[in-house]
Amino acid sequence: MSEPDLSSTPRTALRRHAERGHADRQALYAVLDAALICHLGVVAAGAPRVLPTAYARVGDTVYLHGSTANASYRAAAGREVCVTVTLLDGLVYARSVFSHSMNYRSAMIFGVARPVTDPPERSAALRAITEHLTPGQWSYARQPTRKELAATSVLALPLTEASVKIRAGGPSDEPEDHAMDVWAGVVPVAVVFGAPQADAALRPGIGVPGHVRRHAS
């Protein structure tokens, strides 16, 4: 069974460049599994703040990563929050200024952000960030201790109202500014990892373990 399209609500109606959203479901899944960065958006002490985070999709939920400690993760919790994702693919010259762009995936999320408080939920979710944002090292490194847990916040939000908005291709010139001598094009841009770098207190004799060498190439 094919997963339902994304609602549009007065939140994630998009009204400028309308023809770059995507209800496809798929899509808002493939932006956020791809991005390993989210921004947190949420009004604490009564003013906004945003926050870059870690976090990771399981099915319809997201699971954001922070500290207990944090101010913005205490104010979230049980509020209405805004959390973003965007990949930036390319930039785009223009034979006009006004003209240039960007090539990017973004997905925006509204909801109430529920704090995850059920231990197996909790263990799920971590292993969930862990994994997507170092593959294969939750069972490789040491598991959390109780003082660890207990010092690490996870909220959960639903994905039951967001949008997707998406540009790709070339510059978008007026007809006329063709004929200048100006250069139009992309610049693609791409995250490349580089290769391991040992901790310096790392003891002799421990090599770099396949799934780290899988990630980096």
Given for the second form:
Number of protein chains: 2
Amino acid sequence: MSEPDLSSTPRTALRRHAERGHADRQALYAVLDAALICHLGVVAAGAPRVLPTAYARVGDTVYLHGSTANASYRAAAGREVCVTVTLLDGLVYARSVFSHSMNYRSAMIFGVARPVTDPPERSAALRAITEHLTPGQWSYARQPTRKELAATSVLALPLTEASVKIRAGGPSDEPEDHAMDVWAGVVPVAVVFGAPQADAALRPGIGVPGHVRRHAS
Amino acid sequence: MSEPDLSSTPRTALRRHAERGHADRQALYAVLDAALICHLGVVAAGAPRVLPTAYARVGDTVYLHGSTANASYRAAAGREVCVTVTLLDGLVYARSVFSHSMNYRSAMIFGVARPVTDPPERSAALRAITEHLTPGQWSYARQPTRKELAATSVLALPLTEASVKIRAGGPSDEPEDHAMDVWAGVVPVAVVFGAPQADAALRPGIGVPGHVRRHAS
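Now show the form predicted together with another copy of the chain, given that the preceding structure was the form predicted on its own.
After this comes the whole thing, all chains and molecules, with the earlier chain placed first.
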């Protein structure tokens, strides 16, 4: 049961730093499953628009959700979009400013965003988006009402045209620069979670559930 | 010397959660100065394309740099772009899944990306991008050669059409949901820096400079 490799199209083929490309599907899954938010790119009135938003992967589909009133979601439905997920892993200090870089894992997905209208698929998508951030939270909190569901736009994007780019490791200085008295290396960057802060209106006696506490650093 | 407020245009006016909008320029500066990377949206062959990239603000201009070989940078030069900067501050747990949210600070800037060709402005822009991540680093490392400069595309985007959106605080549940036995609150999210890791090829005796060590958490 090996999944097909990612297709290479003119817009996913890496022109630069091809060694940073990862054509296998598992690398794509790993990036998508690790990040908290994505950036959704749409074309609205001929111009690009980039919106940070929540998402989740289910198999070979990425689901996004937003308000039906959101201009970017309206511009995305049934149209070409680009979803980019970026995890910043480090600042890379080189001996020359030109060779400075960042360590990162990123995925770009291109395709037509399909509005999800089928109720079971909508429900599964919303569940996946909630569970992506906090497994266990969907069944813990109150489920959406019909009215709440109607106010939510759900979009699906297939993982058919995508690229993954990863940079890791130290700086790549020019050989002649190694003789310089300049420090070179990496400062790691990471996202961390703090201790849960209870809502001021929380009823007494309700503790932080284990599936939420798991985030705490 | 008060700066003008941010203009409100059809694409920067907030239709939803207008209370999260911040029309003052200082709020825009604060978001742009706090983040490490932005997401650049362009239209290439009629479709959107979203690229994570480095940037810096100088006064009322945002500068981006990339390789002259980069397809997104080629598509951006002289064309309408959208630069979005997002700082994720927390996961907001509500009593209902519908009221779940995230705390964040984000800025969206629209406009035509001007290719920067004037050598002093190019140099100042590259310096600002390096210094944005690590003040002091530009003059510490080797300056770019003419050849390195020629391989770098620098774009400028004026801060004339922009919006800032900030969400902070606890969940906004429906009043009737407050009676539920469900924990509600916020799990803070933050970006942290790890201890500097020296390049394996670093010559002995070169310590981490103070302006880099300042990142260490």
